[in-house]
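Given as C-alpha cells, the chain that follows is alone and in the form predicted alone.
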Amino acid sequence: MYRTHNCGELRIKHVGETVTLAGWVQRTRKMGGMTFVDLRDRYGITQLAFNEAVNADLCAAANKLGREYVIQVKGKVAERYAKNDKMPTGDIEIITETLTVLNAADTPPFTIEENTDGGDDLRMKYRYLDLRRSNVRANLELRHKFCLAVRHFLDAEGFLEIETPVLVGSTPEGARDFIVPSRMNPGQFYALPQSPQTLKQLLMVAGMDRYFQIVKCFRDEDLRADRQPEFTQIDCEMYFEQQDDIIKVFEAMTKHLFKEIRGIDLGEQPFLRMSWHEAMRRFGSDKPDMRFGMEFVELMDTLQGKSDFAVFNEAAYIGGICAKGCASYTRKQIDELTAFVKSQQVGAKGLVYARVMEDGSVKSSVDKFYTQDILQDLKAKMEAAPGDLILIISGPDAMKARKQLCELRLEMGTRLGLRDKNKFALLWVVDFPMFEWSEEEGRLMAMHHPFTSPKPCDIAKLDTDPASVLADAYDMVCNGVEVGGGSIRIHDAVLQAKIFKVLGFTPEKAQEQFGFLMNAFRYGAPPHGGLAYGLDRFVSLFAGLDSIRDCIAFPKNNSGRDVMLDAPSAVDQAQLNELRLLIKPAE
C-alpha cells in the first residue's frame, strides 16, 4: 500500500509504530548532519527526519529532493525534541527508513504556501498548484461541508433533490443567454439555464411539493468579484406555502448552517424586515450592509434653497451621512474621499463636507454660501457631535444620488473597520417594485423575473399604473451581499398573459416563448414560491473572501476566461461546417 496514515493524523500515541506516508514535498531544511522534510497532503504536514550519521545515502537522496516531489516513506513514529505547537502534528516526527520518489516535479511557478508569491492570473493558469495551498483548499472543504448541511436540513424538511436539464430554450426577458448550437437541428439552439425557474414551476404543476437542487447556472454578464459566467444556486421551491411560510423554513435553515459550519448561533428571533422603499430610502442600497449605521438623512429642507449655492437648489436630492469622530481628517483624506466619488465607479459630481468643531462650531466646504445658523441646522438634522463629520452627496437623479452616497457609506465603512468579517447581519427586504423603466429598452421590465406574483392587492394597478406595483418578492441579505432572491409565483394562465403583455410581449410571442408554462397552468397548477441562494456568495462570506474565486474549483478570470484551459477558444472549421455556422469577422 501506499501508505497507512495520512500526513495529518499522527500524534504521540503513535510514537514507537512503523508508518507509510505518501505525499508531496512542502520544503527541506538542512542542519547540520540531519535533513528534514516536510511532507504534504490534503490533510495536514508531518516532518520527516533523516540522519547522515545513521544513514548517509538515504540522507543525500533526501537533499536531492525538490519542491512538490511526490515521494513514499517508511520510518518509524518518534516524539520530537524541538516541537511545533503551530502543527497539529508538531510533536512528532518520521525517522525515515526508506525514501521513494513517486514523481518528481519541475519548480513550480509560484510558492504552495498560505501566503503565496504568485498573482492571480498565474494562480489561476495553474489552478491545479493553487489548489494544493492549504487556505484554498480549506475554502472547498467548507463548499463540501455547506452543500451537506444545506442537503441534511431540506431532505429533513421533505424537499426531493431533482435534476434539471442543462439544455433548455433561450429566454432572453433576463440575462444574456450562452447559447448552444444543435447539430441535428440546423439553425435551432439551445440555451444554458440562466436557472431552473420555469422547470422549477413545472415540477410544481407535476405535484412535487417540495424541490430543491444545488444546480449550475450560466449568465453571459459582464463580471466582478462576486459573479462568474458559470455559477452555482441552491434552488428551492414549494406548493401550497405563501411569503411567510417560505421565509420562516429559509430563515431556519441560514440559521441551520451558521451554527453547523460557522458555530455562529443566531438565535430564537427572526431576522430583521424591510421594504425596498425603506432601504433605499435608508441606505441608497437593496442590499444594505447592515453590520454598522451611518443611516441617511434627507437634507433638502436644511439646505436647498437657503442660499445662492446652485448645486443643492437645481438637485432632485441632498443627503448625508455623519461619520463619527472624523472631523480630524486631514486635507488629504478629504480629497481622497472626493477622488473616490468622483471615480468612474460611483458617478458623483463632487462631495461636500462639514466638521463639527470641539466648541460645536461647524465648518464646512460650502462656508461662503450659508451662515452659521443654517449649518447648525445642518448638525442637528444629522445628529451629529463635536468631532464628528458630516458628508454630503446631491444630484439631479435622486436614485442615483442614493446609490453614490451607499457607495461613499461603504467606503466609509471599511477605513472605520466598521464591515468585520466575522459578524453578520441579516436580513429580508421584501416588497419590491415589479417592474423597472429600462432607458434601452425603452419599457418596463421585471425587476426579478416575468414569472413572480404581483401583491394581490395590485393586481388591479396592472391596467392603470403597473409602474406602481408592488412584487410578492424577497430577497436575503447578509453583510451587504445578496445571498438569495426569490418569490410567490404566478400560478395562473390569464394573470401571466397580462404580466407579459406589461412587459410588451404580444401574445404570439408570449405563446412561441413560454407558450408550454402557460398551457401546463391550465391544467390545475397549486399556488407556489420559492428561492435561490447563490452558493458561490454564500460560502465566500462564510470563508471570509472579498471574490468567490476562491471558493469555486477552477473559476473564470475578470474576462470570462479559464486561463488553465485556454477557454473560450476557437473551433475547427469542419465542426463550424458540421453546425452549419459561419464567423462573422469583427466590424
Given for the second form:
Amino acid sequence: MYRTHNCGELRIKHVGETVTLAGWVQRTRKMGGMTFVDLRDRYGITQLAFNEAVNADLCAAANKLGREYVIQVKGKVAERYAKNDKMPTGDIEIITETLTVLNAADTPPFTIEENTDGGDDLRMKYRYLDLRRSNVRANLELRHKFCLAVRHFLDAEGFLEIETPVLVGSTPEGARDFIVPSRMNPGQFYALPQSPQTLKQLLMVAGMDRYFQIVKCFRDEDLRADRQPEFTQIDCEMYFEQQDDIIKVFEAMTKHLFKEIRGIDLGEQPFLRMSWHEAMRRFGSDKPDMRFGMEFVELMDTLQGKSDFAVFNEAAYIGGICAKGCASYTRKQIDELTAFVKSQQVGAKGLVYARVMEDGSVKSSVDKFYTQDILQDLKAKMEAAPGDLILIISGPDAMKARKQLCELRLEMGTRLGLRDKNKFALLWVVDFPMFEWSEEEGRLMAMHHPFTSPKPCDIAKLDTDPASVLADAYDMVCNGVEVGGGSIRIHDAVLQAKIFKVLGFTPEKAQEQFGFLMNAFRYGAPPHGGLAYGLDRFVSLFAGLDSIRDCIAFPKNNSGRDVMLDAPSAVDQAQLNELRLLIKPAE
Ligand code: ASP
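For comparison with the form predicted alone, provide the form predicted in complex with aspartic acid.
Below is the whole assembly, all chains and molecules, this chain first.
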C-alpha cells in the first residue's frame, strides 16, 4: 500500500493517527535541528517534520531530498505549533518515522509553485511539470466538472451522445482543412472535421432527435489567444423545434452550468436578444461586451460637412464614445490611445478627441476646424457632461471604422476597470445576415455556414438581393466572447442547391462536394436546427483565464506546434513512399 491518505486530506481530527503518505517533494526547509518538507499530490500539500535530535539519520536523508523527488513516508499526525491558515492541512504536520525514496528527480527547469518562473515555451516543453501546479490543475478539474454538468443536463433533456468520425472528406467552405493522406487510396486525402455539422444533420435525417457530442474539431487557421488548431465543441442538434425552442433549451443549460459550476444564479429572466444590425450599430461588434455601456453615437449629421476637415467630410462613418470622467487624461494617456488605434491590431488612421471642461466648454484636437457651437452640438449629441472625454473614430469604410471604434471601446472598458472577470453579461445575437462579401474571394460567403436557413420571409430575395437576406442564426455571447452559435438548417434539397448557387458553386461542383447531404434531403429530412458551444472558451470564461490554453492539458503554441512532442515533424522517406507523397523543396 503506497498511502493511507492523500496529501490534501488530513485535519486536526486525525491527530495521533499513524498514516502513510506518498507524493512529490515541493520544497525542503531546514530550521535549526528541524527539517520540514512540503509533500504534494493532486489533492494538496502536507507538511512533513523531521527532528534531528530524535532521528539524525532520517533527518539527514530528508535534507538530501531534491525538488520533485517522489517519496513515501510513514509517521504520526501531530498538531502544528505554527499553524498555516492558508493551507487546508495547515493545522497539522506529520512527525515522520520512515522515509522511502520511490524515485529521484532531476532538478526541474522551473520551480513548480503557483506562480512559476518558467517562460511560456519552457512551460510548454515541460507541460507535464507545469500541470503539477495547483492553479493549472484546478482549471482541468473545472473543465471536467463542466463536461459532467453538460452531460447530466443534456441527458436529462433527452439528448443522446453520438460519436461521429474524425476522418472525413474535405469541404471547401469555412476555414482551411487539416488533411490526412490515405495509404490505401493513394493520391486521396481525408480531412479532419472542422465541426460535425453535416454529420449531425445526417443524424437528424436518420431520425436521431436530440444529438449531442463533446467533440474535437480541427481548423487550420492563424492562431490567436482564443484559438487552437484543435479545439473542443459541445455540438448539439434537434428536430421539430424552432429557433425559440432551441434557444430556450440552451439558455436553460447555460443557467444550469453557471449555477452548478460557479454558484451564480442568472435569474429567471430570459437573456437579452439583440439583432446583428443593432449590435453592429451600437457596439461595432457581433459579440458585444455588455458588462458596460459606452455605446456608439453616430456623428455623421453632427460633424460631416460642417467644416473643411477632410477626414470627416470624406468618411462613410463617424462615431464616438463617451468616456465618463476622462477629460483629465494627460497628453501621454491620449498619445497611448492614439498609438493603440493606429496599431496594426486596430488599423485606424487616427483618433479625434474632445474634452468637456468643468465650465461646459469643449476643447478638442480639431478645434481649428470646428466652432465652439458645433462642438457644443457634439457634446449634446454625445450626452457628455463636464469631465467627460469624447473619443471619435471615422473612416471611408463604415464597417471597418465601427470595428476600430469597438476595439477602442473595449480598451477604454479595460482601462476603466469595467470588464470585471467575475461579472457575466450574456445575450443572444440573432438575425445575422445570411452572407457577407469577401474581398479576397470576390464573392458572397456564408456568414455562419452554407447549411444555415434563410429567414422564410427573405427567401424570395435570394434571387434579387442576396446580400440583404437574413438568416435564422443565433450566437450566444458572454462578456464579448462568442461562446456558442447555431442556426435553423435548410432541410430542403432545392433551397440548399440555391444557396450553393448564390455562393458561386456550379450545380456539378455543389453535387460533387455536398451531394451526400442534398441527396439525403430527398429522403424525408425533418426541419431541424442546433448549435455548438466552444468548450475551451466557455471553460476559460468560467475560470477567468486570459487564454484558452490554460484549460487544455496539452495545447499547441502560437505557431501551432506542440513543443513537448515536437510536432509537427518530418516523417521517414519510407512512410512518404508508402503514401506516394513527394515533398516539394521550399521555393
Ligand atoms: N457547426 C457550427 C460551427 O462549428 C455550429 C452550428 O451551427 O451548430 O460553428
